[in-house]
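First, one chain by itself: the form predicted alone, in structure tokens.
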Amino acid sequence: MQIDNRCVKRNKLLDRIFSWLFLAMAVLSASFIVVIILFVFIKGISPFLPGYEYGQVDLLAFLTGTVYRQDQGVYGVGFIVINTLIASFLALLLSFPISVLTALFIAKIAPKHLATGMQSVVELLASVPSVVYGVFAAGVITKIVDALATSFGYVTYGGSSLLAVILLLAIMIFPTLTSMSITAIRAVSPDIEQASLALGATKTQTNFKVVLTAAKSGIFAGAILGLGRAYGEATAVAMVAGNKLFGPTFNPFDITRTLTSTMLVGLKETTGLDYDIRFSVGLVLIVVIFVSNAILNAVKKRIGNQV
């Protein structure tokens, strides 16, 4: 009895020391995000206040501008969130048919075998780097526009615009995509296709109005995700965005500029306007995410309260 004792005793401690260990590693975690978002607060918001060291930038001519020169002393992001926001839809908005098509195929109509091999190199996509994206994008993409342009009579940059960017987007968020939207396929109980089945639907009927239909959450998640990771972008996108000084951008073939491509270029300056400056476009950029997420978080809620 007294050894049992001296067991409950030391797993309690044992329990204990382990629950503190795991708080102390979630606040230290807690506290490196407290930390950038404070950093990045503090430098984005100073060029706004009165007494600023490099001169006061004004708010609402920041937030509406239409014109970006840095050699002019001009920053105005408003175009650039405009841009920001037809490059990233325009991209989910081409992805997305893509890749629950192919999550489908992959969960319920492929062979294992050939379903294993094909995940895997969805996999693989994803774990490709920004920038061999954007080398390939920079050699390809560019080029196919570029001949697409001259088809229509457009003269492009080498390839650089719009459509570049939306080409590569749409690219880069399809492993995203598609990885999500299978594991929502995935997760539909069996059940209810056998009901499907069982009431005289065929096997494609089932697929699209069943199976679909109550993966919709998990591949609203994943749209949401995909969406994310284009806004956030910057190597691969400042290489064939072609950083445009005005805007907006709505001419698929002209050239263009989003707010991480602005917060990427002259990184080589540490000090002064010119660099506090971005971290203000990386505050904007946070605001867009936290708006967009929230109204695509309450639509996909509207979307799985369906029936």
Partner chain sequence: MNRKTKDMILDGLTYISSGISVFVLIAIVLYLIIQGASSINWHLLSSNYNVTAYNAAVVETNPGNYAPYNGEGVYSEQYGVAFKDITTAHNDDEIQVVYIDSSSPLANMESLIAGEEGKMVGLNEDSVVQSLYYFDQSGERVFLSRTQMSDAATLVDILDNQSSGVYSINYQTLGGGIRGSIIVTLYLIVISLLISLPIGIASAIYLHEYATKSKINSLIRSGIDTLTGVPSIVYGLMGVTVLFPVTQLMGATSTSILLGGLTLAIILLPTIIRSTEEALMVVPQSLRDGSLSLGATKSQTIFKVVLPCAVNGILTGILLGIGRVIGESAALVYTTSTVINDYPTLLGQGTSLSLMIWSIMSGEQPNYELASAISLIILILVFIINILVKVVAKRFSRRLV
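Having seen the form predicted alone, I'd like the form predicted in complex with its partner chain now, please.
Left out here are the partners and the other molecules; the chain alone remains.
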């Protein structure tokens, strides 16, 4: 009886230890986001503080600057932020209709076999790593852009251009947009669909006017997620952006520079202002994503309420 008692006590103690351990791990996992933001913030803000070892940088000039030249020590990210926004939004604009229509096709229109096949295509596209998209973009998309530019009478830098970045990003955010849209469309209650059909609307009318309208909140959430992807996409974009030294770039055939390509290109030393300033650019990237998400979520709420 006594041994049994000890065993129970031990088990109870173990049980308590484990429950604390699970909690600790969950807190640890959740705290990484705080750690990420905190440390990137501390390191990113340091070049603008007085007493910075490589010479203090003017914050306002950094945020509003239109020239970024590491060889001259001039760092301005204002135009880079605009470039990033332009490239990402245009990519979304291009990818959005195709994604939504594909999602509608998979969820409602396609025959069953075709739908499963298409779903696999979307999943495969989602699993392609970003460097592989980058190699494809550098090898194929730049050639297409170059040919297009020639027919318009422009000369490109080997095809590296704003347009190439837009096309690349449009392809890269397509799987995200599509799978989110599929989820949203499948979640639409069959009641409204049947009501629409009963009122005499055709299947197609129902799909386009009723289902898509009912799913718009979820589709919009996908767009927000896709846009976040587009902002943060790094290696592939850096392969075709071309890294213009000043800007902003509005000509689609001209080279451009995004926040992520700025952080990656020419990375050699791991000390000095040129290295530290990349953390500041990273901080700007985080802020851009955060602000954009906040605004779009507010918009989404208003749209969602209008159903």
